[in-house]
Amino acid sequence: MRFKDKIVLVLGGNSGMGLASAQAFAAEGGKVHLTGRDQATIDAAVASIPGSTGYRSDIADIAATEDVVAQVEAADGRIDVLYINAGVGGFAPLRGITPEDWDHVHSINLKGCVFALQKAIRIMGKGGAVVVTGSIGAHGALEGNGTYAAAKGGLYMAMKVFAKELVAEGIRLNMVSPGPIDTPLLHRNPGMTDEQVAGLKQMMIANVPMHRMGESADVAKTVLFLASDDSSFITGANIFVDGGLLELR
């Protein structure tokens, strides 16, 4: 019950790693608020988490995120734990990148996450904990991954700066960077067919030292560690949850 009486907001909590984390927070006593873009999956997520509240909100819409924070404040007065997990993929080689694709990925994976943090810390105080989903894609050169890597790489550096700024306020900020995790995000890469997604999965498995893809629960365990008092002397860290893919190359 590490999160008993804690108010938790999970941005992008309606599926995959966000949903697994939201469920785990609630199982350990947290009162969960979550967001997503699809009402059907939001409703299903809320139904699976007793006492939770869901909001339809796109993190790329800064005003919408600000409204969610205001609704959480009206309901519970504060946020103790913030998990910023919303994100999208996007594969294209250099010659195939369009300005529209670039802006779409960056508006969610970088700009939206930065301003979500800015809006949420308004109702966070000393002892608060923030976890942000990064990616090992920001730390390696995977062909076709330039747009996504640039967004997640920018997010990684921005969060390190913000972690340092928030020390004075008693708020810890850390990042979890998943490797190959079998989530719905894999099937939402623009321009990729089901066959290409299956091929991508096999390529990932072949390169992971543990010879498997991770599950959402693998990431959730790390998220809860970083959000709990178990990591009270950790801030500005980035933990790779990737089966050894990055560090054991």
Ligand SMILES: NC(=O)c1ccc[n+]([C@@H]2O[C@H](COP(=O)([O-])OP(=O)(O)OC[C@H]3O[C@@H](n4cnc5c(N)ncnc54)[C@H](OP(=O)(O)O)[C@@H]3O)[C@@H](O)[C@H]2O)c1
The other form holds:
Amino acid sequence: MRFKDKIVLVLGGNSGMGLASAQAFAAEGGKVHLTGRDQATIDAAVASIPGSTGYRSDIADIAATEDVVAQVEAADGRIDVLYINAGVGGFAPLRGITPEDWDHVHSINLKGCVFALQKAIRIMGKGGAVVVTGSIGAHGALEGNGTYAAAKGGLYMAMKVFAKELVAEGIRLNMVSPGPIDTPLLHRNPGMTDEQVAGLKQMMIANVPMHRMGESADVAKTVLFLASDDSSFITGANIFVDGGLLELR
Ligand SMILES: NC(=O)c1ccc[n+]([C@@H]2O[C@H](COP(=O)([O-])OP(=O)(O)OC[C@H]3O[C@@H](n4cnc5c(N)ncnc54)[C@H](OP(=O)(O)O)[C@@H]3O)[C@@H](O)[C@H]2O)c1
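Which structure goes with the form predicted in complex with the ligand, now that we have seen the form predicted on its own?
What follows is the whole complex; the chain from before opens it.
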């Protein structure tokens, strides 16, 4: 019960690793608030998490995030744990990138996440913990991944700076960087058939030293560690949850 009496806000908590983490926070006593864009999966997430509250809110809309924070404040007065997890994929080689696709991915994966942190810390204080989802994609060159890698790479560096700034406020900030994790994200690539997704999974598994894709629960365990007092002397860190993909190259 590491999160007993803790107020937890998960941005992007209605699917994949965000949902698994939200459920795990609640299982350890946390009072969970979660956001997403899709009302049906927000409702399903809230139904699966006793005492939780869901908000339909696009992280690219900074005013909307500010409003969520105000609603959490009205309900519970503060945030103890903030998990900034919302993110989208975006695959295109250099010649295929459009300014619109670039802005879309960056408005969510970088700008939206940075301003979510700025808005949420208003009601966070000493002892608070922030966890942010990065990606191994920011730490290696994968053809076609330029837009996404730039956004997550920018997020990685921005969060390091903010972790240092937040030390004075007694707030720890750490990043979890997943490798290939079996979540709905893979199925959200427009134009990719189920067969192509299956092929992509096999290719990923072949490259992972532990010879499997990660599960959302693998990421959630690391998120809870970084959000809890178990990591009380850790800030500004980045943990790869990737079956050894990066560290054992
Ligand atoms: N799966 C992987 O292999 C992998 C690897 C490295 C990093 N990641 C990162 O892990 C994070 C979670 O992804 P996942 O794999 O669990 O995929 P997922 O199941 O697609 O979950 C993505 C989450 O982000 C939310 N989200 C996306 N855009 C949003 C927006 N504009 N505003 C608010 N919420 C938004 C989604 O809500 P809606 O469903 O309502 O849009 C959903 O809750 C992402 O940041 C992703 O980049 C994933």
